[in-house]
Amino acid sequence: MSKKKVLITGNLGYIGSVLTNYLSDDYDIVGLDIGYFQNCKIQKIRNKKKFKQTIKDIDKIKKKDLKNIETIIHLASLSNDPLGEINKKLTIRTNHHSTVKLARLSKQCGIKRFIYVSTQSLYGVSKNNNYLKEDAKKSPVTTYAITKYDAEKKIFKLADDNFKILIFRPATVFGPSPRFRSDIILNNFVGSAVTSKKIRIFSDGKPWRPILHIDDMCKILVKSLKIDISKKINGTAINLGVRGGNYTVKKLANLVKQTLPGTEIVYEKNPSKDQRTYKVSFEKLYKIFGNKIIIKNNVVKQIKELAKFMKKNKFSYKIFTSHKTNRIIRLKKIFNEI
C-alpha cells in the first residue's frame, strides 16, 4: 500500500527541518522551499528517508507541483514579526497572496486537506488581562502579523466537505533544529546565555509571549493529518501551544538565568519599539485533540537541552551573531547580493 503524499511548504526552514523528519516514516513528503535558509546548518541533518525535493518560491507552484499529493501543511512565509519588516512589499507577497494563490490552487487540483501554519502575532497588542480564545479581537502591529491574519480570512472561505482546512496559530516556538534560528525570544536569551553569560532585553521584560517546543509543535502537526476534521472545525483557528505556556519576557529571562547558573540579565536603555503582549488561551486545541494530548508544559527541562544541543553543536557567540542562525541578518545578505 503506498503512503499518503504531503508537500511541506518551507520544509528547509527552522520548524520545517525537524517536520520533515517527524512525517517521513508514515508519509510520503515532497519539499518545496525557496532555499533561504537552505545552507544554514549548525548540525548535520540525518533524514530518516530520501524525499523530494524542489527549491521553489511559492508564489511559482503550478499544479503539476501538486500533483497526486492529498495534504500540505504551509509553513513558508516571512517568518516573525521584525523579519517582516526588512521587505514589506515581498512580506506582502508571500504571506498573503502568494499563500492565498496556493490554497485556491490546492482545492483546484483536488487537494483534501490543507493546513496552514498562521501566528498567534495578529493578537498584537492586547489590553485584555483575561486568556485569548481564537475569536478574541485581532489588533496586529507589524506588516508579518498583518498578512498572515489577511491570508487567514480569506483562505476559511475555501473550506468545504471536500477541502478541509486547519489554521494553526502557534505561540513562539523554541527548542534544536538542524537549522536554528537565535532570532525568537527563547532561543535568543539561552543562546545569548551560552555564549556570552548575559542575556539583553529591550523592554521592561512585562510584556507576555505564550512559548511552545518545537517538537511539541510537530506533534500536533502530525496528528493533525489523521484527525477527523468535522463542519464543526473545518475552516476554523486553532491556538498551538500548551497548558501554562503563557510567560512575561521578564519570567523567561530568569527561568534561563535560574537554570543555567552565572547568566546575568541586562535590561538595555533603548527599548524596543515592539510592544506586542498577549495571553493565550489553548482549551480549544485540547478540546479537539484530547485532554490527554501530548504536550506538556515542562520549560525548564527543555531550557536544559536546548543548551546542551548548543554545547554540543559548539554553538559560539560568532554563530549566535551571524547570518547562520540569525534569520534577519540571512535575509538582509540575501537581499543586497540580489
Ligand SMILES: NC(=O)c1ccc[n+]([C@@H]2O[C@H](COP(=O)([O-])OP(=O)(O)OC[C@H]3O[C@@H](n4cnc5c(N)ncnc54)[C@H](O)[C@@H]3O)[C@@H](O)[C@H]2O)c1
Second form
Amino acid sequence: MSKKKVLITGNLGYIGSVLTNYLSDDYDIVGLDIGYFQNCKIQKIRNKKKFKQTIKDIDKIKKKDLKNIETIIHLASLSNDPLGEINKKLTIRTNHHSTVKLARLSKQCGIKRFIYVSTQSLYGVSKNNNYLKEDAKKSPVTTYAITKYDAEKKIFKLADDNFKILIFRPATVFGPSPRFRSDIILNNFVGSAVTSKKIRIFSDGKPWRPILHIDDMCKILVKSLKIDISKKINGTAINLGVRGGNYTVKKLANLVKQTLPGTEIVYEKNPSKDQRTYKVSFEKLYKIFGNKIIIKNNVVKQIKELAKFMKKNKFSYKIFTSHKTNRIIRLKKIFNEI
Ligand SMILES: NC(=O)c1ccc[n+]([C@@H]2O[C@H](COP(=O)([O-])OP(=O)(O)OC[C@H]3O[C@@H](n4cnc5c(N)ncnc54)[C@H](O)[C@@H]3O)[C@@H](O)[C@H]2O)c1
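Please give the other form, namely the form predicted together with the named molecule, since only the form predicted on its own has been shown so far.
After this comes the whole thing, all chains and molecules, with the earlier chain placed first.
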C-alpha cells in the first residue's frame, strides 16, 4: 500500500529540518520552501529517506503542486517577532495573505487535513496572571503575531467534515537542529553561555516565556496526522507546551547559569522593545493527545544536551552571531541583495 503524501511547507527551517526525519518512515514527504536558510547549516543534514524538495514561494503554489497530497503541515513563515519587522509588507503577505490563500487552495484541491502552526506570541502583553487558555484575550503587539492571528481567524472558518484543520500555538521552541536558531530564548542563552560565558538579558527578566523542546514539537506534529479530528476540535486552536513549562526569562537564565558553570548573567541597560509576556495553559493539548505526548520534560538535562550538541558541532561565537544561526542577519542580507 502506498504511503500517504504529506506536504511540509517551510521544511528547510529550524523545525522543518528535524520534522522530516520524524515523518519519513510512515509518510511520503514533499518539502516546499523558499530557501532563505537552505545553506545555513551547523550540522550535516542526514535525511533518513530521500524526499521530493521544491524550492518555491508559498504564494506561488498551484493546484499541480498539491496533486495527491493528503495533508499539509504549514510551517513556512517569516518567523519570530523582531524578524517580522524587517520587511513588514512581506511579513503580512507571507504570514497572512499567502497562508490563507494556501489554506483555501488546499480545500479546493480536496486536501483532507491542514495543520497550521501559529504562535503563542498572539497573546502578546498579557496583563492576566492566570494560565491563558486558547480562548483568552489576544493582545498581539508585533507584525509577526498580528499576521499569524489574522491568518488563524480566516483559516478557522474553512474547517468542515472534509477539510479538517488544527491550529497549533507552540511555546518558544528550543533544542538541536541542523538549521539551528540562536535568536530564540533558550537557544540564545545556551549558545551565548557556551561561546562567551555570558547571558545578556534585555528586560528586567520578569516576562513569562513558555518553552517546548523541538523533539516534543515534532512528536506532536506526527501525532496530529494520526488522531481523529472530531467535530469538537476541528478548526480550533491548541496551545503546545509542557505542564510546568512556563518560565520567566530570569528563571531560564538562572537555570542555564546553574547548569553551565562559569556563566555570568548581564542585564543590559537598553531594554528590548519586545514587551511580550504570557503564561499559558496546556491542558487542552494533554486532553486531546494524552499525558504521554510530552517526552522530554527535564530542562536541566535538555540544556546539557544542547551544550553538548554545540560543542560536538564546533559552535563558536562567530557562528552564534552570524547569519548561519541568526535569522535577522540572514534576511537583512537577502533583502538587501534583492
Ligand atoms: N521556533 C519557534 O520557537 C516557534 C514557536 C512558535 C511557532 N513557530 C512557528 O513554527 C513555524 C516554523 O518555525 P521555525 O522556527 O522552523 O522557523 P524558520 O524561520 O526556521 O523556518 C521557516 C521556513 O519558512 C520558509 N519560508 C519563509 N517564507 C516563505 C515563503 N514565502 N514560501 C516558502 N517558504 C518560506 C523559510 O525559508 C524557512 O525555511 C513558523 O510558522 C513559526 O511561526 C515557531
